[in-house]
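Single chain ahead, written as structure tokens, the form predicted alone.
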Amino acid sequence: MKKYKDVVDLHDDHGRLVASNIPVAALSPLVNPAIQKIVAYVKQCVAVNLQGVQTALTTGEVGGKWSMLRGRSTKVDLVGNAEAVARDLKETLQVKPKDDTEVKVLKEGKNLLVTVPAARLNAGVEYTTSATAVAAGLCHVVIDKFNIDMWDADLVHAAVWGRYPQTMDMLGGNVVSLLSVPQQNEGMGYALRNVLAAHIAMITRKNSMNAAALSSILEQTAHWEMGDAMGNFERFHLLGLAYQGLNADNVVYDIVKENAKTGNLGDCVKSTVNRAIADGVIRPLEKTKSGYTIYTTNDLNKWNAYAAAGLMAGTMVTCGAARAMQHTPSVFIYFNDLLERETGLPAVDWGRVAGTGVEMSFFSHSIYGGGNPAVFNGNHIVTRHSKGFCIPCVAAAVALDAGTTIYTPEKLSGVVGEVLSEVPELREPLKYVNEAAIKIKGEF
């Protein structure tokens, strides 16, 4: 990638100074250790519901509600026996002695964190090894220790993969990815956007700024992915990662601050403004008879990274203060058009942000009333347009919730959500990707 002359001060989710001067380019998905790491475990980590499992073959109750197979039934403790499973399939998945494999428990047994293998992954072309060796090895490692005979064997498979294949994922299993199966994807490079808001607030255990976070981190990593952050366009999407999601030289965190109290959306639009003069990213271009102030800058891919940063801040203070994610599509449509009439610029991404909080509302509010913020992602039809500055305000609102919906991130996560928050660069990523930064910033 080119080393550009971008340096920022980077911060942590308390808004404390961790690191100054840092240059911008250490934070690329492309050369960024944590950030790869993040991406890698994304690949590698698979929860197992072993609870689910046993619940499944005592009841036969297999591949989801409503599908049970009367008269089948195999009672196997799995959770009284979970250390014993966990280093079985620990052995089955390994390729080589202390590799990278690891198999931890958690919840007395009820739930399982595998780390499948590098090497495995290396050997194809798919993300999905990760869940398909899961899946595979516990069936083995059920049918072997438990002494399952062939007649119950296929309940074990039910049970641990679902309805599939009849069905593209594992519909009912109880192995379950962060990453949708590649047919449930717009297109190419849209793996990582194809994450769910509410899986990454529960992930980054509801700390909003952890969770903008994330979820900028994936989004934004997605469109190095699919092409768009080529060229003249790889600024455009370091900035925004950098100010937007890592709270780059602490103008989320500033701006969320100075309007905490007191403060509103137009507030948070003003502040935004302000900011971005006092840094010189924007100036005075003229002033019309009205007295109404036109604005220019030099740097438009600084300019956007500004209005990101100050969208996330006002997603914040908005859903904040209503301690509600419901208000993220009128967020995204008010800020952009206050700031487009204020400044006489582009709002962030060019409009896309504003068109999408239009769309978004439309089909949350009106038609149709059971998508809440929550269930949405960069991969969602009405969602997807942006190039990768909604989602992470998405992600941060339901942070910010307090339980105001039918379907709560809680509800919608399940497993996947409280499992995957045990691994700390995906619970904390601001703090681990800021610390391979300064480790790397000597190479710029």
Given for the second form:
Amino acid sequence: MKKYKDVVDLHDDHGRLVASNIPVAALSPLVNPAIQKIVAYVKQCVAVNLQGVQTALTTGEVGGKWSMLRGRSTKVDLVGNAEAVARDLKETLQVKPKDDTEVKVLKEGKNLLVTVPAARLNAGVEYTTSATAVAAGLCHVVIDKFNIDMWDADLVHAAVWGRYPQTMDMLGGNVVSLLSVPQQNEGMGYALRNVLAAHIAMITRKNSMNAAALSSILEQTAHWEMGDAMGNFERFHLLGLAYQGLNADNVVYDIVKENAKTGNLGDCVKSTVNRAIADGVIRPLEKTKSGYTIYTTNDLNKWNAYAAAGLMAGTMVTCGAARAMQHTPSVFIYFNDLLERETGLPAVDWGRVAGTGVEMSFFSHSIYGGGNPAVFNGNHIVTRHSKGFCIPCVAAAVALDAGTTIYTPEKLSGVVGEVLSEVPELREPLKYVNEAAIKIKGEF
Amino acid sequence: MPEYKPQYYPGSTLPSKNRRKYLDPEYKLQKLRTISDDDLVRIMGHRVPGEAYKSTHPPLEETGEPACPIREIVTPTPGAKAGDRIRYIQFTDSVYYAPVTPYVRAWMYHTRYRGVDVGVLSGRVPLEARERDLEKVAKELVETEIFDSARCGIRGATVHGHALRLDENGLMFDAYRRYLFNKKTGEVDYVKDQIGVPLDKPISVGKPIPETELRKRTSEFRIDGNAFRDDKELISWMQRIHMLRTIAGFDPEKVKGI
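The form predicted together with the partner chain, contrasted with the form predicted alone above:
Next comes the full complex, this chain leading.
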């Protein structure tokens, strides 16, 4: 990694100062221990819908919608024996005694949160190890523990794995990882971007600042993996993550606060320009005959970070005021349009966010099908074009929705969001990433 | 450092100046006609006048909200607070000197109104908001100078017509014939709501604005009026944005002081 002189003040989700003059490099996914832990958890953590397995075994309804094996039924009290199942599953997954394997029983036995030991992942090259290990392990535990005979073992497999291997993924299965199977990634390094905004909102329990942070961490970290955050573009992503996702210098929170009571999107644009001028990021270049001032900058990456923070604040004010998520694409287009017209400088992601907004508005407003913003992710065909600056706003907007959609985030996320919200680093990433940055600040 | 003053839009020609004016919330839009609240509700067609607002979720006070620092500080609009459904009003603007172009509509909605969702399509501009918030905004959109009864249409469906020639009375084509020119009054009457469902009685939206006046108020560039190419300042601004976007895509570090 190059050496960067940038320092930022870290703030929490309520806009309170946590630490001053922290090197922005300490927030890089390459070095920040909390971000690395978050990525590790995303790979290692798997949600098990034990109630779902039990229901599937009882009814024979396995492998997704409209798929039922009539006459097949095996009554097994998995929920009632969840503690024992968890204990056996842990033993099955463990590589060494007292390693990092964990199986936590949630919701009175209805769900399990499983942390697969890192040793299992290290012994392979695919992140799918976690899901396959848990699914296979659970099948063995259920068959052994409940004396399932050979003729019903296939039903256990279908109840746990879903329709796989007839399908690419575990369609209708009851073991779910936050990450989709690699075949569903649009290109190299897209794995961390293939996470529904609904999951992010649910994991962070609808705290929009944390939703923005978690989404931004996953999106921007993916850009290191994709080969985008490299060389001249590394600082672009680093500052983007710091300012838009992690509320560096409190820009996001300040702009929201300024416009919280009566402001609109246009006001957020003005606040962004005002802040950028005040912080010396942009300055007037020349005045045209009509009196229009063209602005310039010596640091376009920093301007992008400020604009991205303004975009996040604009989303929070607009979607927050309406308590509705559907405004996100409109914010993407017109925040950037207005910002460019206000300054004469390119807006977020050099126009890619505005372009993404155009596509996303069609596919999120029932014009060409699609779905509500909660189903979008950074791997989605209409939202993948921005370099990590759109989906954090979508996740924040989903968190702010009061229930305006037919397919709610709760319904879309299923057990994954609920179960993974038990992991503190995923639920409150802002806090943990800030703390980790403070710990390693001396290294830069 | 000179004090920052919002400037909204570059350009030196009349459409650019009008765009600046419409985008600036400090500028009060001139009221040209009065439409009663009930008549506006009838034209939009989402509810019967006097009918209670239907809701999509219970009022926020009843449901409570998740612990979120942004929800704590961002005040919900009255419609969001009550849990109103999200409804829409949609306009089609003729290419023949309508006061605002589709994009100007989107920009000005966002500079003037809070918590609104707007999109621009090929021949229509929907504005979506919580129902009671929408009705408040819609009033200003129909009663003021940005609406012309002949060159703007309130159309929920089958919006085609913005690029077609005007009829003998100067009205924009509408396949549903939602509005008619009333020769007796010289006003335009809506006889169907925005979807095309017949109304019980016609609703007047006033006289069309004279062509000479429209040419003064328009924010449209036209080759037979104020051509886009004549606005050198605007063109150079646009070229600048394209240049900067392109250079930044190659290497953001190369943009310094230009």
